[in-house]
Amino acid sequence: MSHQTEESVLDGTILSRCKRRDSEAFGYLIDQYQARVFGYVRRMVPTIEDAEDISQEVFIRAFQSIERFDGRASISTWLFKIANNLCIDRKRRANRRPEETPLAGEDRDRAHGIPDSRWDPESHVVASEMGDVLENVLRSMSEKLRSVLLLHDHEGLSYEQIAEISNVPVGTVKSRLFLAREALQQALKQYGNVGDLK
């Protein structure tokens, strides 16, 4: 059985139980998807606090509206759509007040409780610089480009799923992905020996 088929069967079983307000099933849904949702949101907003708040709100919204979910999209697509909309709402609100400074590099990892296992000083510097470059390029992209890049290359969603999440045609998803990858390629050229992104 393929991964997609397994996910579809899982989604169907969990969905039917969640619609009956089965708290154990909804807890399982949260366990299955919260890391992916948080990982996506964290790259869309400037602070860990915002990412935690939005990720929590995603599942609150999902719980509140689970009975209206028709199952035409997968649960993961539906959750990413909720997350994407909340990130857009947060950005609109942030535009009305001074932007907070995002955590970078080690500070971000420390705040997240991620141990730094890199021991070689030279590797540490290169990895740190590369990570900073990637983070800066992502932050400098428009939300539209960043969202498509993360959903496709990081989360592995299809063009069709991203089109559903973003409410745009598949052709628009493809063009945004191309532009986002071009921006990354240009930023990484200075480090040399960078192959084509997938």
Second form
Amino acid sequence: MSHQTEESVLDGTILSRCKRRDSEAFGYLIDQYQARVFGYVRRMVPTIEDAEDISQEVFIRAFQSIERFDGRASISTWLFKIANNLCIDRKRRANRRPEETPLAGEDRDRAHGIPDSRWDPESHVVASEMGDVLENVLRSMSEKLRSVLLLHDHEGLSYEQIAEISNVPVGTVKSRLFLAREALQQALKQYGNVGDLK
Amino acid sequence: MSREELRSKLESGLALTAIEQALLEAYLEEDAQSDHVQQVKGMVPCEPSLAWRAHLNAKLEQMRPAPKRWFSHLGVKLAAGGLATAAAGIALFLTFANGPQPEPNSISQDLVRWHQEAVAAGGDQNAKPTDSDKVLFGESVSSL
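In place of the form predicted on its own, the structure of the form predicted in complex with the partner chain is requested.
What follows is the entire complex, opening with the chain shown before.
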């Protein structure tokens, strides 16, 4: 089921219950969005601890303010907007204190959800390398470009939704997406994993 | 205008003309099917751990309004029960107070008649009892 279809079902049936502080309904909302929100935040902040704290804060703020959610935007737009604002706040706070750099391999050691590839080690190595390259390229981008790239190309949000989340005009979203894709293509070419794309 | 020229213009922050904007949209459409965009689309999802979810649930639980204490619930229930009992009592009283009076039985009718006859007889305290008196006190007329 696509994100949009999931949302329309969720919007129609769960939102009103969430507004009445129905714990079960809000739990269902978390179930539906936790992976997307956590995944986005995880790629926007340097450490997994920050990602865990921020993504929890996203749902806490959503819980606190769901009565005021008017439904003009979709739930995903609303949640990603909260997440984006929290990531920006975190970045501002981090800029005011010494840089925190995660230890090499820290995240890989923590990743318990990686599929077991013992029976196909070669394919795992290739996929893992490609994934690592992609993650590194994303990390090397500015937050503005990375955010637009993730929201559009990974989360499948529209230009208008991203404009609402980032609080910028739609034209700016398109410009950033173009620049982000160009940066990604150039970086992947340097790694030699993509070859001649065009 | 090439990609590089467009990129340079965007990086320098200059506004695009209508033709350049159309070109930008065309490049975006073209890129949507490219390998590197597909790779971003297919990146491994990041699932939060069960511990993360449990911690979130605990935080949300703390934010919910605390349930009222048991004795306050008991007080409310007792008060409601008392009110209901009182209302039922009042309703019962009103029903019987306004209802039909019970019909007098035969003994009371005889007593009344005997009194009326005694009064009619002139209030003679020594008057012989009437037949009805005998019936009243368990004696049949034939036995006298």
